[in-house]
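Take a look at this single chain in structure tokens; it is the form predicted on its own.
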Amino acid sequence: MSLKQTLVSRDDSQQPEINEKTIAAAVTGEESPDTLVRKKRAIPKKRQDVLKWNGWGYKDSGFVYRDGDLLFSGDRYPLGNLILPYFTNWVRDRLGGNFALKVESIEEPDDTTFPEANVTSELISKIEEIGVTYSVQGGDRLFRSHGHTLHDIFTLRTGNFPRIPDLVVWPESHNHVVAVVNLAQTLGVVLIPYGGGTSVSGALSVPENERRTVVSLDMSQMNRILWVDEANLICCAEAGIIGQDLEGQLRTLGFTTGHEPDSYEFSSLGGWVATRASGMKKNTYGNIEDLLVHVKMVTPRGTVEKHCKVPRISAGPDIHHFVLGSEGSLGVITEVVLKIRPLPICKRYGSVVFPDFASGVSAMREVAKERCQPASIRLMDNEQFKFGHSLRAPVGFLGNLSSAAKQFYLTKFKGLDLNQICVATLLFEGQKHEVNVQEQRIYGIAAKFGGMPGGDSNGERGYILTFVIAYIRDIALDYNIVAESFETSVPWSHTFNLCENVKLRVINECRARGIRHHFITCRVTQTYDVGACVYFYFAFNYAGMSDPVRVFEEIETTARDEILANRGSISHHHGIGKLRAKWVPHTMSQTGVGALLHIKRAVDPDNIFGNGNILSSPETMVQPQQSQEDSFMHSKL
């Protein structure tokens, strides 16, 4: 029996769908869906078995220095096992990297070094009655005490956190979660939801002054696709499923969500909703708020959900919009219904070389104005172009000859300055004729702004490199270099100026502190009718500095102030957490903040979900001199 013939109906919707057993059969090759077979997940329950305890990603993957050059270990990524002499030289020249002076991380702590868990026998007994597995082991608690900010990783490498969860629990169903939340309400226990652990906003850290028992609610075992509805092109999945598992299973059925954030390998579906995530292919498939059809969120006052799954409803304020972006501060997301699409027939990469960044931004704006964006279009400034270009292996005499010929063509024949050019990488998806038309329009617009095609291999390489860039910070920390990314959204009228002003502000701040070797770069990653998302990468050599993280955070704070002064937002997709909470008053009025507080009191009056995200205490908030709305309205657009 074929997959499409194996359909069942649900009583609540009477719509044909593929249920979990059918999905398991398709994924595992079993003919009959009668016996549920679980697919092996990419990340195991004990995450530290395959993931680094003090860095990004897989244990078997990462940049290492060996025999005079950097290389990327493992075979999971296209850079795997390649020697990277150009990148080695770039690190030396641009950031003053001294590979003779390695800064070793502390050893992974053993269970005897952690503070004793603050748990009662009553709590453990009740957890066992519910039937949820749990752990008080120090390694499990530590792994779920942090995300991936620079502060988090530097702390892991050099010391310890002042507070970590006391207990980790692994629910396996919505009903399990309801029971755990009710228990926490009864016993006065704090719950911190944990999805993929990829947060870069401090959202997972335990508030230092929290004296109640803190439980990390690890959602990783709620990782199933429950059903797929082919008629309406939607699927329902549990919130703990990570991106690569969700997409891998859907692809076996011929579908995709199209949601592909940079953290796609490790981040979870629930985390995407909780942070209002955005993916690299949002132009075709939408951001998470565009994909969301239905969501369940368990709070101490009950489950928040709609009683219908329709494309649109006019029934007062949309409750989905206080679930989206709630960052685990109101409740925990358990199930999500998403839009899906058939897998694209045609997938094609491309790139465009522009004479300078201003020309590239103007072209991006024109593409957005004509609403002809491909699935992904991202513009790198010159610094990022040169950085990315260094991440390549030696190519031999003929390859070097070809590279020299290309440089000659660009500089002598086209008159471009290699210290000014920038590159846009492109990904087209759809029907073949649609992709052909889209390519013609994009390259036609680019030509109006001095852009020329740069080849599909450069486009593919630029797109795929996204997944290895996160590994760079770990090798940087080994050699006295701190690095981090931050992002924003901004109106088109201020996009170019924001990019230039923020970079200049960071450079001046580094010079004022006597930092000789520093690096600041940006790229325009998402385009909209009214503006764009801009992503910054910032790094500096901290050799001889006693507290580099404090210095980094001071400079990043000035960069964020500069972003806001240039009409940028607090965040495009990373969220607020604790790291950006002090800027909330720049983002909404006092009445808006009050409305959020009232929602919190309505669904969680005892602050059971007490992670401290989004709304910090009033005395720590930066008070704006002028509201963003006023600034925006009075600016010259």
Given for the second form:
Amino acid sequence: MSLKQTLVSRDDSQQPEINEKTIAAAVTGEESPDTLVRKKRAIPKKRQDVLKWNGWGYKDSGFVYRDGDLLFSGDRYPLGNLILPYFTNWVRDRLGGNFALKVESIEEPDDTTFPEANVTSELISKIEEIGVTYSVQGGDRLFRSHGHTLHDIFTLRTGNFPRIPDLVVWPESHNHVVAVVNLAQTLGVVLIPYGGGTSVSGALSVPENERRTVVSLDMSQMNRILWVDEANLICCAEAGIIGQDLEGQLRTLGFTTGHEPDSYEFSSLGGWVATRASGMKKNTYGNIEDLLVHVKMVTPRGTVEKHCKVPRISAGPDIHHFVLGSEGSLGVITEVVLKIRPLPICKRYGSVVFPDFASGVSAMREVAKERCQPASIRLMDNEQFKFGHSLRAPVGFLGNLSSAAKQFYLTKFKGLDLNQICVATLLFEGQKHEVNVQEQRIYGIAAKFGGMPGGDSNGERGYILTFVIAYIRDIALDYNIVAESFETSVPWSHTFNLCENVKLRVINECRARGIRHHFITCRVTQTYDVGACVYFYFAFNYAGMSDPVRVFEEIETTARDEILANRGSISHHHGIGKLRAKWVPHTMSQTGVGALLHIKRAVDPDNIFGNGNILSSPETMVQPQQSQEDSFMHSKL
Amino acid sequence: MGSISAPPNIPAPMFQDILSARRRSNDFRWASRPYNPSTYFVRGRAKEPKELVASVLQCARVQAVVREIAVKEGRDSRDVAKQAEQILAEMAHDYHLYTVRWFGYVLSKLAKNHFSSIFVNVQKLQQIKDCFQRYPVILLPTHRSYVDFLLLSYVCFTFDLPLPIIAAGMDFMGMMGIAELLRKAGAFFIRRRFGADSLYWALISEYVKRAVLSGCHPMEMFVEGTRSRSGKSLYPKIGLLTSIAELVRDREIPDVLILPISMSYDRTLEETLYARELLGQPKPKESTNGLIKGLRWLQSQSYGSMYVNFGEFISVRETLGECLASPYVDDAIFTKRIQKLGLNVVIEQQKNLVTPLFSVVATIVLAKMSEGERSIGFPKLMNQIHGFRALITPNGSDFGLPLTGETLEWNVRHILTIHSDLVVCPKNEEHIVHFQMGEDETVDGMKFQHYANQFVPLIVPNALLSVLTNSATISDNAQRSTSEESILKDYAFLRELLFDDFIYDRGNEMLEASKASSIFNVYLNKGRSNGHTSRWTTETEEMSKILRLSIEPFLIAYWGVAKTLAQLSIQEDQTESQIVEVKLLGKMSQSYIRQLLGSHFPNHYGALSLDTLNNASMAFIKLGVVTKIKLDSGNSFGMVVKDSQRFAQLIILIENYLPLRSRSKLNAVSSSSVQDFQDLSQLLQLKAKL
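Compare with the form predicted on its own: the form predicted in complex with the partner chain:
Below is the entire complex, every chain and molecule, led by the chain shown above.
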């Protein structure tokens, strides 16, 4: 049989398991939750029909340069179809963008140009026996061979990945997954779970030296909410459901998970758990580990799960904690039970202008100390404030006048330096009176540090831009600019210095390499009792440089070294993947690495989940007293 | 004349004389010109001097120390805070541009009257400007004169570089008016001794840190801690450097860049003062009156040229290295790294020092003087200078030539006139250089030594080899082996022994020795091939002898200290050992050596330098044969022989290389000299016990 066959389309009629949802229905007394399943989904099975094959997000959305100005195409986002002259100038001035010189991406490769899939007919027939759909088409395999690091996208635009998966399969239920994993174990095939594909850690790339057949386990067809339990305010969904579908469907029932990572349009529930994701509104709802009540993970040695869905348990080390953050290296997550909350009555935006970044950080610290964070509070530095400010449509004379008046008021009347000020954006959620109280407290604390309210429209803009910013890299790459984001978590005592030091270090690393136009900015995006999450954007103009991605990675590496020296962490929510694996032993101690290796051996001795994330770096291999067993394990990872 | 033709005697074109421009245009207009310094690093918003002080008082560390002291001493914390405020008022700089302009004007006038040129390495300026933008920069110049910090600020002002703020000693505080003037020019003042005063330490450390991060000026400090009276580099002090390194360790900043700067003078302003101090005559207290007198005297003097050279930037982060990889930095490792950093700075300073031409003259003169001669023929002097130059240029060093474009010979003539109080070529016999000797020969000897000390560090490897292969002492000592291996072993021993006097990059001793000998051999062969065999042999033998004589004062000094200490421990009751205070030991050794000069040793006045005698004590402590004991009173410490057997061996070892005229008579002299110590011994501190 020919292995180059077209996508086999199968009927979606497979019956879901019903035992759990019927229990839930019995408990809540609601009508059959079957209405919840099989709703319209935002992303089709053949993703490249709607999503860019070589960039971020929807095909119809993105920045384009037209008639002398940049504009944002499509009408999915509030910025849609607006001409952006200030942003155009910002790119020119700040990054030396030259719109006359466009660097075109290569054409989307034809299916015939890919290396032949390394699949046996036995594998195919067994897959067909199980009854899951599959594809060996190049385009499908390519789409699942990468995430969204700069390296990934640059490679897509300019050439080939050294290794892509051989086969894509679409399981549609937990049982499908169990069968596929068993098959993989029997045939010695590698499985790489694939959720939303938004990884920025190299987690999805196929290890180059992997000789076995590599199967991408696309979870997108496991996208149902299985049940909603109103009595306990939890819901169970299949791991492949993406954020916007989950939220959209829950909203119709009057609920929300409140989990809103910046990628939530595309990223999946299973992916959140596997990377220990963090949502913008974690102050109100918690991060994924706080939301998680129960999880099923299928490993080659069986399914890991707890047999209760309780608020808390004392039962030895929590097995959820090796599922959370496992990044697909131990097994595949199939079903997740999350907390849900009633939709908030009142939602309000706000912003505060601070005289400088230092006072802004002090205010954030105070807010955390008082534990009065609203749903979201983020502090942008001066560069980001200016950048965000450029992303606006031109307004009429009156608009200019009012912004000029505002500027005059801030600089002359309040004595602020526009090159020093920074802005905190706020999002309040809850009952109306709660929101009022929250607002009062926040503005009160801000005032102590010289901050003054900057209006709700500034705040709202900040959050709207969140989803748009991800599209900027694609237009940047069109004009010789490389860009990427990276993040960390850091104790309060070092937060301000970490922000300043990382930026300074990156700027000086750029100077040392003769890079003339560079841009590094940060924002404090989350606050905790102990510290904060800091998010950096870094870009530079690489005109005349032969290997910009290598240079970029070099600088990013020094930035991470600087972060660690500043008592920051390896990652707050992006995860390790392969990109940050070299800092793992430093992060968790060699003994910790050894313990994780033994968990790996217990659930996946043959390294079926061989994506090589977290523990695959040479640094991990260097163990002081390496037993033979351990070296055996390393060779597998 | 020497058979080596000198290369064209022009200071490398990278040096530019900044005085020549001053001679061409109006000083007042120049000093009041628009001054737009190049961009300098600042964290956040630049802080004014007053704000700096406020931020120090508010910082957590100072607040904690204030509370701690209040509790410990039962005082009101507001009272302690007030004290802190006073200390900071005494410490803080109060930089004003107009003061700098005033200095710029006055210094231009003074410099043009008394100096012929100020040579500055201008090739480095662009790099310095770049680095000023990147990270905070600490300027670490050599310190040989009070002129140093004036000169450096003057250079910065000239090239539109941001002016440094300067860590200065409290010596100036006694000078009415001057201290305030300097304060307004950017100096801040640190007490010489504050021992365990935790409040003072917290204040100075935090002040330095805040000023480095937000002061918007590079900071200048002197790694040697004080002016080097001897003319050689001093062992680095790491107090302030530690504060700087803490900034990087604690990641208040990713890096601080250190710029070693080498400044040298054809003639040192303080040459007589230094000579007196090194001989133990007390240093006159700094006073405005004294300064005015000094300035009046200065009117009549000419000082040749000044040379400012910049070294390579040193990254504090890179120096600390893996020290930083963990948040839990081991304090001992941290301190070791800073000590290494200090040494690296001193080595870099030495490497880039433009060697004053008179230093080689002084080295030759001292060699002659030690043999009782009072003059040298000018051609002979020139031959030797050419010879020595051939030894140092392969290592990248060279003499500074005040007369750009003139021959070496003319420059030497010029330098001799600048030092006319030490050497004279009478009008009628220009071929002879006479050494001027005043009533106290040791003072003049010490003045020469001050200059020689600026050259000797460059030729230490050759000098030591010359000592080690000297046939005279070898024939005297049957037990000394002449195998290459044992020479290299002894070489490494002596190099380490003399470390504090001649700081070098440890670990490359073998390489250094073989390089030095090959340079010398190349020089020898060059002469031979030119066919002046016989005269060449005498000349190189002469040179070899000068090399040996140049290091002998140091060997004598070390030997003298050891001998004195040994005698002291013999005469005392072993059960209740007396401890001799280290400074006193220096003085006792000095008087012991003074007796032997001329009779048992050549006239090596350099051996009387208290600086070297003190270094000798330190060396014995480091070797582990002598123990340092903290004395009950004051900041000083005493010395006690720990391992008398090894100590005796050490004495014999050094003695082997000494130019002893009569070994047999020495012991007698030594034992009789014990009597001379009797009065001194009464001064011995008895309090501390082993």
